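Just one chain is shown here, as structure tokens, and it is the form predicted alone.
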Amino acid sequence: MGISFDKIDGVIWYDGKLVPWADANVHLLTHGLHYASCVFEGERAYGGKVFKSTEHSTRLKNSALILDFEIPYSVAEIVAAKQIVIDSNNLPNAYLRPIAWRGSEMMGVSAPSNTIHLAIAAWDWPSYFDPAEKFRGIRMGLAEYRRPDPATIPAMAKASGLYMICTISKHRAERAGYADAMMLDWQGRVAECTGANIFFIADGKIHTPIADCFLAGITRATVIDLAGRRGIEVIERRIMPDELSGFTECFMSGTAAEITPVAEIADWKFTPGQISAQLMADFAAEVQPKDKAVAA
């Protein structure tokens, strides 16, 4: 097991300022702990740039107004913090998590004045799934939760109580040998993974889940736009588990899974193959800094 994530050494983007890691924390009294007013983003730096850290900044802000709060520091503030954290981390390939949260200063349910506080890390995260693993395809369960009514919860929003069946569903899954889980929705409907979308992929086109009850996350819509650039058709769709026997190859794509092939879910197999990874190729050399790939 690695270093304690509270034992890393660097500094931490909290509020407006550099504090040191050990230092970038908050009362046990506060209300994003207690009440989950708490939005976030997972990015990804390649090459000292941020992969579409505009587009992340964005939906952070965006988040925190579904759940009724607004972010002090525009989407550019953030932007810019985000790559001092890295350039001062000397981490110019890492993992980031910008954080915005309601602070202490009411603990009921309405807290409408309490401060709203932003912070941003960044870490060393080679790759979410062993690499030995990733390139034959992992192994998925299927979770016993599933993706809420969007009439019920704020599905839009990147937000920290959302994942609470993702985390419980991903232990689940790891106990019984599988590296990850399948979640349908509300109706029993192909949705995502626990912190993942899905792909599957069937005669040269590729099929995914309409994502109305679950994020429609940025890597998923870079996977959308390099396959359209190859001209491979994406099928935005309905998908039901029973259909699953009749695709070929399924993969993840998100900030931390990247682009994953998938080999298994439950009793369903495939084979990852051209079209995986054409777009793992693909995907690898679109996140590279352009003033970087065009001067190698």
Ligand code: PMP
Second form
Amino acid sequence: MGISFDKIDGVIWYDGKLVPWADANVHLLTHGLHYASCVFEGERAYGGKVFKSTEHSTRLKNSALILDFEIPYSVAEIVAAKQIVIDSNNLPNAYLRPIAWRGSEMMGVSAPSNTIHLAIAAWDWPSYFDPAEKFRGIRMGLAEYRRPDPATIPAMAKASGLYMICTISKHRAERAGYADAMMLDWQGRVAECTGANIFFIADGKIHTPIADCFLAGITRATVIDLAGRRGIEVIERRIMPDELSGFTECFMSGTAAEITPVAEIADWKFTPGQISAQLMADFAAEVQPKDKAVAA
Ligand code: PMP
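Given the form predicted alone, corresponding form predicted together with the ligand:
Zooming out: every chain and molecule, the one shown earlier first.
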């Protein structure tokens, strides 16, 4: 296990100021902790620039609005703050975690006037999964929990409360020897992984579930765009688990996972192949800052 996340050396942007890492704390009686009034982002910087920075901060602001609070900074201000964080910590290649939450003024379900806080931390985080395993394709189990009906919870927000079933599912998968778990949706259709979206390939075409009850990933949108530029058809549709035996390749997409091939989901087997390799290469090129890519 690496260093504990409260003991990293560096500075965190906290309500508009850079503070030493160890001082970036919240009080125990914080609404965000008790009632999950908390939204966050996961982003990556490559070559000193945050990939799709505006898209991530727009999603953060929207996630907060869905949870009935407004982050007191504009998208442009949040984008600028993220740049300050990676520059001040000298982290050109980093994972960033902006997080916004309701504070401590009221402790109860209703807390309409609680102050809204925003903090941004960044740290070194090379690859989500072991690199050797990444090219072989990871093994995934099947989660018992399902992505909830959007009529029961604000499913499209990147909100802390939605991750409770992800952590439980990932722990169970890891205990069974898997790297992750695939989740079905509330209707039993294929949905996504515990922290990434999912794609399948058959006959040179890509298939992915419609993102109507789970996070529509920014990496997912990038994959769809990159495939389109290669002339590869992407079909967004309802996918039932019993169809999985008809797919030859499978990969997951997400800011942390980037594009990670999948070799197994429970009893279904896939062989990482040409299209996955092509998209991984295209994604690696796409995330590099454009001015550098042109100069290279
Ligand atoms: N689904 C879940 C549950 C996630 O946590 C993530 C990671 N943020 C994704 C999908 C992928 O989203 P993105 O590509 O925007 O990182």
